[in-house]
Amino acid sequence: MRAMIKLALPLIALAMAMSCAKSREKTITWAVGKDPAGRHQAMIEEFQRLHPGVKVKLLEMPESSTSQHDAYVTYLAAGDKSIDVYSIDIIWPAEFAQAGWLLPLNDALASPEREDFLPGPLAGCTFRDTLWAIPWFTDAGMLYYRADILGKNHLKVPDTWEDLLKQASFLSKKYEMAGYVWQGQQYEGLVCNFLEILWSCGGELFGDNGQPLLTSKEALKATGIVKEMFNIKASPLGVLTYKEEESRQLFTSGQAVFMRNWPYAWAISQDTAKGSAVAGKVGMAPLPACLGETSSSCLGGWNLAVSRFSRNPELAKELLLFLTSYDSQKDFALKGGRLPTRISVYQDPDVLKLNPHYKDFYNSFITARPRPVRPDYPRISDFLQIGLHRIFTGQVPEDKGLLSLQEELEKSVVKECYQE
C-alpha cells in the first residue's frame, strides 16, 4: 500500500501543478466578424506565443454589420463581462463611447505611434478628443473604369463629375452598356455615395454648431448631379436597387464603363477564375470632384475597442496593439486581403510587390473622410436613406426633398452630440 501511495504522490503533485497553472492562465475573448482568409486564428496563436499563460477565445459574429451591431448593443447594455475586445464598424465608436461601453485609449496609442495611422480612420475612432478604438483595416470609395474603352476613344480619366457624366452618357450609348454604376438602394451605401458627391462639391452635412446643412447650394448641387445621371442616361435607373455586389457584377461582366465601389472589387475584377470578363482592362482612380473642389471618399473599415466591462483591460489593450501593429497589418495585407490603416505599410516593398495597386488606394485613403462622428449617426442615416431615395426615385423634387430632410433632422438630432 505504501508503495502505491509513493507512486501516486508524483502524479497527484503533477495534477495539482497543472491545475494551478490552468487557474493562473488568463483568458480574453475577442468578438469579430467572419474571416474568409483564416488569418484571425493565426494571429491569435502568434499573440499567445508571445504571451505565455494567455488564451484568446474567438467569438465569431454574423457577417451582417447590422446583426453584429444589434448583438453588441445587447451584450454591452447588459454590462456583459464575457467579451473583452470588440471589432467595431467605423460608424459605431461615438455611439458606443457616449453610452459608456468602451475604455478610452489615448494612453494606449500615444505619439509618435499614432502619427503612423491614416488620418481618416483615426478621426472616425475619436469622439470628444478621446480615442475610443484603434483603426484595424480600412476602406474608401474608388472610381473603377474601363481603361481599354477610354483608350480607344482618346478620353482621359474623368476627374470632375461633369466629365464623368458626359463620358458615361456618350460611351453608354456608343457601346450599348451601362455608363456609371454605383450603390443607390435605400441602405447605408446610398448615404456613402451621396456624401462623397456632397463633400467633393465643397458641402457638409452639418455645420460647426451641429445644424444640418441640407438646404445649402452645395447639397442642392449634389442631388442635382445624381438626378442628371438619370436624365442623360449616364447611369441606369437600376442603380437605385443596387448594393455593392450588383454594381460589381455588372462591371466585371463587362456591362459597365465606370463603377464606384470599395477596394475589394479590384482583386475580383482582375481574376478570370472568379468570372471577370474585364481582367487586364480595368483602371482605378480617386472619385471625381466638382470643378475647383477636391475629391473625397467616404471612409469604411473596422476598428478594435476594449469593453469597459472587461476583467482584463490591460491585456485586452495589448491584444489591440498587437493586431494593429506594423507586422500584423503587413501580414493581413499579404495573406488576409485587408487594407492597412498604417501609412508605413503602404510603403513596404513586400506589400507593394504583391499589391502594386495599393499606391492607387493610398491616394484616396489619405483624403478619405469618416461619416459624421456622433452617437446619433445611425438615426441620422435612417432619415437620409429614406429621404434621398425619395428624391432620386422622383417621388419628390430635389429642393422640397432636401427641405423636408433638413426639418426632420433639426427636430430629431441632438446638436451637442456633434463633433468635427
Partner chain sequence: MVGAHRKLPYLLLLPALAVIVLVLLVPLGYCFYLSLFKHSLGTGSHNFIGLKNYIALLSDQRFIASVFRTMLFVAVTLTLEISVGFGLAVMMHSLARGRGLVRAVVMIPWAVPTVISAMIWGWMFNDRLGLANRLLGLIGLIPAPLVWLADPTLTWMAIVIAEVWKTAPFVALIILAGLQMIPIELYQAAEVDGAGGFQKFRLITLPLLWPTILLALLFRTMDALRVFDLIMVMTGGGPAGSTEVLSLYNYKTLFSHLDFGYGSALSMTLFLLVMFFSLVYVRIMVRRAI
Second form
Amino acid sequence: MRAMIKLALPLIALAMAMSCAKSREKTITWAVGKDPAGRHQAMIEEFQRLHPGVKVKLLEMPESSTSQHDAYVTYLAAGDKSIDVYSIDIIWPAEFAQAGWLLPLNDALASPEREDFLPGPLAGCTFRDTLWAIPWFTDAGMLYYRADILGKNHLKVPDTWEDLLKQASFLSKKYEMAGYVWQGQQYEGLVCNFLEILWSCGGELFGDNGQPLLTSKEALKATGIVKEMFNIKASPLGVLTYKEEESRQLFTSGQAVFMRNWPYAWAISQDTAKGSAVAGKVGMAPLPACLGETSSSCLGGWNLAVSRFSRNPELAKELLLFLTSYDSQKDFALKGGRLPTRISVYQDPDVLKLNPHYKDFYNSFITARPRPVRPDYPRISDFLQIGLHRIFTGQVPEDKGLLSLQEELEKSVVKECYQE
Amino acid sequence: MKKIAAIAPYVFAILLLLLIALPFIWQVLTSLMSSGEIASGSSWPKGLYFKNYLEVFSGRYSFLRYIANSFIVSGATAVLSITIGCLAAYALARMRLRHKNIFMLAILSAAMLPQIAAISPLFLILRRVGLLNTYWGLIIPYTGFNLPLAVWMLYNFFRQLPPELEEAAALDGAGFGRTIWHVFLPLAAPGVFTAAILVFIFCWNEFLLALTLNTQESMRTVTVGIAMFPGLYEMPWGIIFAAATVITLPLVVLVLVLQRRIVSGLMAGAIKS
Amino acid sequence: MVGAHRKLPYLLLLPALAVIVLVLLVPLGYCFYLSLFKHSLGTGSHNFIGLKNYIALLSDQRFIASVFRTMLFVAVTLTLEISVGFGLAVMMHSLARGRGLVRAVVMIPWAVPTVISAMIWGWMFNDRLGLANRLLGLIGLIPAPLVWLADPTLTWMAIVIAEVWKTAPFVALIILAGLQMIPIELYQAAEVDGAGGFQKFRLITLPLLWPTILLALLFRTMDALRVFDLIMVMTGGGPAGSTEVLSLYNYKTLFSHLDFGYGSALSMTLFLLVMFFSLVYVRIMVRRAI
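So the form predicted alone is up there; where is the form predicted together with its partner chain?
The complete assembly is shown below, putting the previous chain first.
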C-alpha cells in the first residue's frame, strides 16, 4: 500500500505541474454561426500569432438565427462560463443586456474609433446609452430589379411604392411572370418587410415615450400598400408563404421582375454556377418610399459581444477589437463575402475593385435602421408577425386588424417594459 | 383468373408503397439536381448530378464523423433502453408487485414533459456531472425519453406469453437471467425488434437536445450536421436533401439486413433452449 | 430466499426508475419551481407569485385557442393514423413474400428526420414549384395553383397529411409486431372449427390485438399532444397564427419571449394534459385486463 503511494506521488506531482503549465496558456471560446468561406479559423490563427500564449477555441453553430438563439439562451440563462464571446443577431443586444448576460463595451470602443462604424448597427447595439456589442458585419433590405426588362419597356427604376406597384402589375401581366416578390411568411422577415414600408411612408412603430403607433395614418397607409400589391396582382399571393430563399429562387430563375431581399442574393444572381438565369441582367437600388418621403431599409447583420460570465473578459474584448478592426473587416469583405460595418472599408480601393457593387449597398446601409432596440422586441415581433399576417391574408380588414394589434401591444408590452 | 387474384394484392401493395415513398423519391430526385434546376421547378433531373453528394462529404463538414456519432448514440440508447426496459417489463408483466399501475404510469410519465421544457434543466444536470459534449450526455436523456415505449411494448408482449414458461425454464434449471435472455426475448422478438428500431430512429432524428448539449464539432450528430448546411438566408436544397438521403438510406438497408439476422438469431435461441 | 424473491421485482424496476428520476423528475421539479415565479428575463423581473401564472392562463385567449387547436390536431391525425397504420399492418402481415422489403419501405417516412420531412412537405405545398399543385393541376382538379400555406384550412390539411405520412408507419410497425405475436395455432384451430376469414379476424385477431392498438394509440396521443418540429418548420404557427398549437406557444414564451415563469406554467399544463389522457388510456387498459 505504502509502496503504491510512493509510486503515485511523483505521478501526481507531475500531473499537477502539467496542469499548471496548461493553465498558463489562456483559452477563450468564441461561439459563432458557421462561416461558409472558412475565414473564422484564419482570423483566429492571426489573433493567436499576435497574442502568444492565448488559444481561441472556435465553437461553430448552425447559421440559422433561431438555432443559435435557442442554444445561447440555454447557456446564458445557466450562467455558463465555457463561452466568452458570442456573435449575436442585431435584434438581441437589448434583450441579452437586460437579462444581464453581457458586459458593457463603452470603454472598449471609444470615441474617434467608434465614429468609423455605420450609425445603424451601432444604434442596434446600444441600449440605455450603453454599447453592448460591436457591429461585425451588416445587412439591409435592397430592391433588386430586372434591368433588361425595365430597359426594354423604357421604365425608370421605381423610387416610390406607387410606381413599383404599377410597374410590377403591368410587367407581370405582360410577361406572365411574378411582379414584385418579398418575404411575407409569418416570421421575423415579415416584420422587416413591413417596417421598411412603414418607415418609408414616414411612420414609426413606437412613439418617443414607447407607446405603439399602429393606429396612425401612416400605419394604415403601409398596410394599404401591401393589400394593394395583392389586389392589382403586383405581387403573387404566394409571397405570404415565402421566406428569403423562395423569393430569391423565383427571381434568379427569371420568374420575377422585382424582389426585396438582403445583399446575399446579389452574388447568387450573378453566378450561373448557382443556377442564375439572370446573370448580368440585374440591377440594385434602395427600396422605394412614399411620395416625398425617404427610402428606409431594415438592418440585419451580426455583432460580437462578451459574456458576463467570461473568465477572461479583457482578452475577450481584445478578440472583439481584433475581429472588428479595419484589416479583419477588409479580409472578411474580400475573402468571406461579409459586408463591413466600418465606413472606411467601403472606401478601400481593394474592396471597391473586387466589389464595385458595394457602393450600392453603402447607399442603403448608411440610412438603414435597426428594428426597435428593446429587450421585449422578440415578443413585439411575435405579435406583429401574427397580427400583420392576419391582415395580409385577409382574415381581418386593415383598420380592425391594426386596432387590435395596437391594443395587444399596449396591454401586454408597454406596461411591463417601461416600468423602470 | 386465379392468377390475377394471387397477383392483385401485390400490385396493390406496390402502388401503396409508391404513394408512401413519393415524397422520399422526390427528395432523392431533388438531391440529384443542380440549384438552377431546382429553382426552375423541374421534376426530373436532366442528368445525374452528384455534386450535392460530393459537397456533403467534402472535408469542410466531417459528415462521416457525424454519422459515426449518431450511430454510437442511437445504438447505445437502443441497447440500453431495451435492456433496462426488459428488466422492468419482466417485473411488471410476470411478477407479483404492489402498486403496479403507479409504476407503469411513473415510467410512462418520462415521455410527458415537453422536451423544450426539459432542455434547460438537463443542461444544468449534465454540466454538474461533467457529461456535456460526451456520448453519455445524449444517451442518458434519450434513454429516458424512450424508456416508456420500450417498457410498455415489452410489457404488452411479455404479458401475452403463456404462464407455464417460467416453470418450464425452472425445470430446466435456468436462472432468472437466462430465462429472460433465452426464453422471453426470443418469443417476444417481433416486439423487441420493433421497439429497438423505433428507439434507434428516434435518437437518429433528434435535433434540439443534440444541438444544445453537444456543441463541439467532434460530438455533433447527423441532424445538427445537416443544420450546418443552410446559410444565414441561403438554403442549399440540393445539398440538404442529399445529406438527408445519405442518412436515411443506410437506416433502411440496416433494418432490412438486421431484421433477418436478429429475428432469426433470436428464434434460433428460443428453439435451442 | 423468500425475502429476496419479494424484493426482486423492485430491483428490476430500479434502473428504469433511476433514469426517470434523472430525466423527468428533476426537470419537472425545476419547471414547476420556475412556474411559481414572475421570471421574465426580457423585463428582468423575478418575484414569487404562487399560482398566478396558472390563473393568468385561464384568461389567455391565445392559450385557450392553442389548446383547442392541439385537441383538433390530435383527434384528426389519430383517426387517420390508426386507420392507415392498421391497414398497412394487415397488408404487410398478409404478404407471403417480400415482407421484409415492404416493411423497410414503409419505415422510410418514420426514418426521415422530422426537420427534413417538414421541409420536403413545405416544398410539396409551395404554390409555384410544389408537387401538390402540379399533380392536382395535371388531373384538372384545380383551375389555378392553390396558395396552400396562406390559407388556414388548406394549411391544416397540409400539416395533417405530413403528420400522418410520417407517423402512420410507426403505428403500422407496432400493430404488425402485435399481429406477429398472435400464435398461428389459434387460426388453425379456428379453421378446423370452420371459421371464415372475417370471423377469424373478429374472434381472434381483434381481441388479441386490442392491447397493442391501445398501446399505439397511447403513444401517438402523447406525441401528437406535444407536436412541435413539424409545425415549427412547416408553418412556424402561420398563416395568421392558425396552426399555433400548445407546444409552439410554449416554445415562443420560453425561448423567444424569455418569459421563463409563464412558459414553465405552460409546460406544466401541457404535461398535465398529456398525463390526463394517459390516465384515461391506462384506465381502459386496466379494465380490459380484468
